[in-house]
Partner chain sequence: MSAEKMGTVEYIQHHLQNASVCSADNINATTGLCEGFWTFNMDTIIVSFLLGALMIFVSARLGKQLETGKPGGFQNFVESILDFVATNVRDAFPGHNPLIAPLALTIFIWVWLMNFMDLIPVDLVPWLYQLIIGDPHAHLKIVPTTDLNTSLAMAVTVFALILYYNIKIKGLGGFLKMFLFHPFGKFFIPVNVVMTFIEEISKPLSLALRLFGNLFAGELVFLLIALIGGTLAVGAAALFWAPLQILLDFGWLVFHLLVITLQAFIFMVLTIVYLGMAHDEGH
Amino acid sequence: MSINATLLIQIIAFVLLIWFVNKVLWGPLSKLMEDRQKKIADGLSAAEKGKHELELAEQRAKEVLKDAKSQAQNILGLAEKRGSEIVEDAKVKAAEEADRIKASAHAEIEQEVSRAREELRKEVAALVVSGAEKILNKEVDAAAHNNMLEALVKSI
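Could you produce the structure of the sequence above as one chain, in the form predicted in complex with its partner chain?
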């Protein structure tokens, strides 16, 4: 129970133990714990950043979608307009075509009519001449009376 040389040995043991504990336990383990703390903090800040970026991306996506929608709307409107334009154009063209066809048909009819009239006139003239011959019983000099006949035919 008295103080003796054990004291010296215990002092040496204590000092050695402090040194060892620092070397094998405190040093590595506290460094590891610090590293882990840093890692966790880094991870948390990274997650925060990621969340923020995700928000931004979502916003961006929304904007792009909105843009696309409005563009599609535009294109649709344009296409509709163009379609109605084409229809209108076709209508006008068709009407023109119809008019043209009608006009050419008219002209043809006119031509046909005038030709028929000419023919008829000639036949009437011939008929009149032959009738007059018969009436007169006498050869009428067609050439001599051509002028008169001509005038006659024209009055028909």
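Having seen the form predicted in complex with its partner chain, could you now give me the structure of the form predicted alone?
Shown next is a single chain and nothing more.
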């Protein structure tokens, strides 16, 4: 193998080509690849950060949901308690109203009985007066009066 000018020119051309590729193509391509690598790394980092934030958000959401359920159960318990109190109050008021109505009806019945007794006394008195008038207008006969009195008692 002989070293001649062509070989030297080819070596120089090859070196120039390597320098040119390294200067013009390889540098920007390397920088582009580094930028892309950095961008992917940043994206992965952001994704990890987002994933972590998502886990934290889910955990916070679970805690908020748990608190909301607890509050809902408390509110439901209070509502049931208040409902029971309202029902008990209504029962007490209904019992009081029933007692009042019963007492009123009892008083009204007593008043009607008293009125009926009074009317009955008046009728008995009228019948006694009527019987006495009949007795006095007739002869005094014990048997006849006895019969009239018995009839009077039967009519009462």
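Source: prediction; values computed, not measured. By rigid core we mean the largest C-alpha set that fits within 1.5 Å across both forms. Numbering follows the first chain given and starts at 1.
Trainee: Note yes or no: does the Cα of Q111 move by 2 Å or more between these two forms after the core is superposed?
Mentor: False for Q111: its C-alpha shift is below 2 Å.
Trainee: Rigid core fitted, is the C-alpha displacement of S130 between these two forms 2 Å or more?
Mentor: Shift of 2 Å or more: yes.
Trainee: I need the CA movement of L17 between these two forms once the rigid core is aligned, reported in Å.
Mentor: For L17, the C-alpha ends up 3.7 Å from its position in the other form.
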